[in-house]
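Quick heads-up: it's one chain on its own, the form predicted on its own, in structure tokens.
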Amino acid sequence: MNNIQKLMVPEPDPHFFLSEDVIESMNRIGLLSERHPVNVLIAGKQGCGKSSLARQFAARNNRPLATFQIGMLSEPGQLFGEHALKDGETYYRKFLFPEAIQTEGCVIHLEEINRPEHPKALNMLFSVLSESRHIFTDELGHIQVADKVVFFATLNEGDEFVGTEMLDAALRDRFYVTLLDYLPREVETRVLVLKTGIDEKDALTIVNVANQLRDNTREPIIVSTRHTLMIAEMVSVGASIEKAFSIGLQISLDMLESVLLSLHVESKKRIGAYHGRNYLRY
């Protein structure tokens, strides 16, 4: 943990998407964090988006914006402060953690709150994000939290996970719940294009070879937004689409030839009207 980052206004998305729902529920967040501050679990699978929210969420009310990486964290306390020596001396060097839910409106996103590297680690969260919303510490006395602040908490969710419940019932019981996926195919496609600039047509052939590599049965890729933004980029520098793959994936071109061939074979993919939740920019 660091005290270095400062606290700011992140700058906005203009090419962020989510459902509806989502945004109507982002909505009335907001709306909730001006009676009292808020907590909120982002769950989902790796690299669909659920830091980009909290990030969007901050962005969008023009609230400063915390990030802090549970996975680091191996005791009680080390949120706030450590004790360390100067000039011979040991003195208490306070972190960005107290600072931050004592700033009214600010987003804190606790990311990856279930991996800390020992589970008692989150033991100092309860109190804040408890009703009474205090705490007290030794070094740094009684600590409030402000009016307006929201949690976000994100949580990895896959074939290896099952919801929420790798985390404890107590700390999971403080937070409303949120669940995203991956994008349509209609709405990632557009994604690219608006990003990276590349032809429609490339773009679904990207969305279209990650989806193929997501849904293999057999041995699954994690193939994320942010991978697919990745790929989209080299290819709108020259690269082919195999070669951007290859290079953003790691995988070899035997595989992507296989994925491409049996695309080729199928009814071709067009691009046409989502009939299933709808997106907008958020």
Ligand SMILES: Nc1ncnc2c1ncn2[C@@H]1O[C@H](COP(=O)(O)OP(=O)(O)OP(=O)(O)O)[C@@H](O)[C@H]1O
Second form
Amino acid sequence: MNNIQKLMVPEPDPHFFLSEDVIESMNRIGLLSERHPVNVLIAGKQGCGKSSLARQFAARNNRPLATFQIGMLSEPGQLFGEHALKDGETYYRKFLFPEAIQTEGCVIHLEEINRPEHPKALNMLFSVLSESRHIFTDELGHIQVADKVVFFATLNEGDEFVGTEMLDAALRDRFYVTLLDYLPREVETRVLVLKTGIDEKDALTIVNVANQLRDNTREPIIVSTRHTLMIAEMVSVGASIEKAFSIGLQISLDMLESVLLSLHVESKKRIGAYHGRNYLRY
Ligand SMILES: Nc1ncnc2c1ncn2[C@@H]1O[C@H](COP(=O)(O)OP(=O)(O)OP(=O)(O)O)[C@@H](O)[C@H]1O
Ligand SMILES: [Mg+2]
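Complement to the form predicted on its own: the form predicted together with the ligand:
Full assembly next; the chain just shown is listed first.
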């Protein structure tokens, strides 16, 4: 698992936007990590930019990134390596995780930390994330977390109460917590324009429809920033907005039509205030 992945500094995304607040926090995390390894927990809705934040933190700080799916772990030692067979002999094959934590300044993204398949799978992570920053395994001996390492754990806000007893009790305590949400309307619109090249009017319509669906309290539909980007891309190659929504989200045309109609009525009576002022390029 993950042993094909290499430790590389990720590409910067020139169009990644964050609130000033979060940018400040990230800069401080960078400073703290010069003193000792740091743990950061990013919580937020599906597709709101959590993985991108870990990636862009690495890119901005010129650090290698390694990502691990904690949600897929089914036993404690699985991150470290496995016994394998070669020419009829068994040997221990070391995975990327022990290498990453021993690499100075590495950014280590632990995805879906709130839902490992097996709760004990988190056990070995605890020691790495705790003050000692040290772990012993039978196969690899003592492993010490290198200087300047930053752990970014991400969890989906909606899943927060799935298998989180351990997270609450022992893990949450060890993290700086940052909450992310979908971008304000104006900023998301700008991101769609910058990343897909569609015109601003179309981008705004996509974001307005998305926000209506997100805010619909009776039947909320998850429309992630990933979705709005996919829909915008579809539009950039000639699809109508209706078509792009129905293929991107599988919502019925009836529902879409009623949202578009209500937007049309609404836009006549309301000129929105600008809410994106404190958002900047990261
Ligand atoms: N603040 C942002 N600025 C620019 N693009 C963004 C932003 N947030 C998200 N995106 C874009 O939206 C897409 C989804 O983001 P990402 O994969 O980081 O979300 P996530 O929260 O990790 O999703 P998941 O919950 O599925 O793990 C990416 O293509 C990313 O570039
Ligand atoms: Mg993610």
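Rigid core (definition): largest C-alpha set, two forms, superposition within 1.5 Å. Positions refer to the first chain, counted from 1. Predicted model, so just to flag it, every value in this text is computed and none were measured.
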So that I can tell if residue 86 moves, could you say whether its C-alpha shifts by at least 2 Å between these two forms after the core superposition?
yes
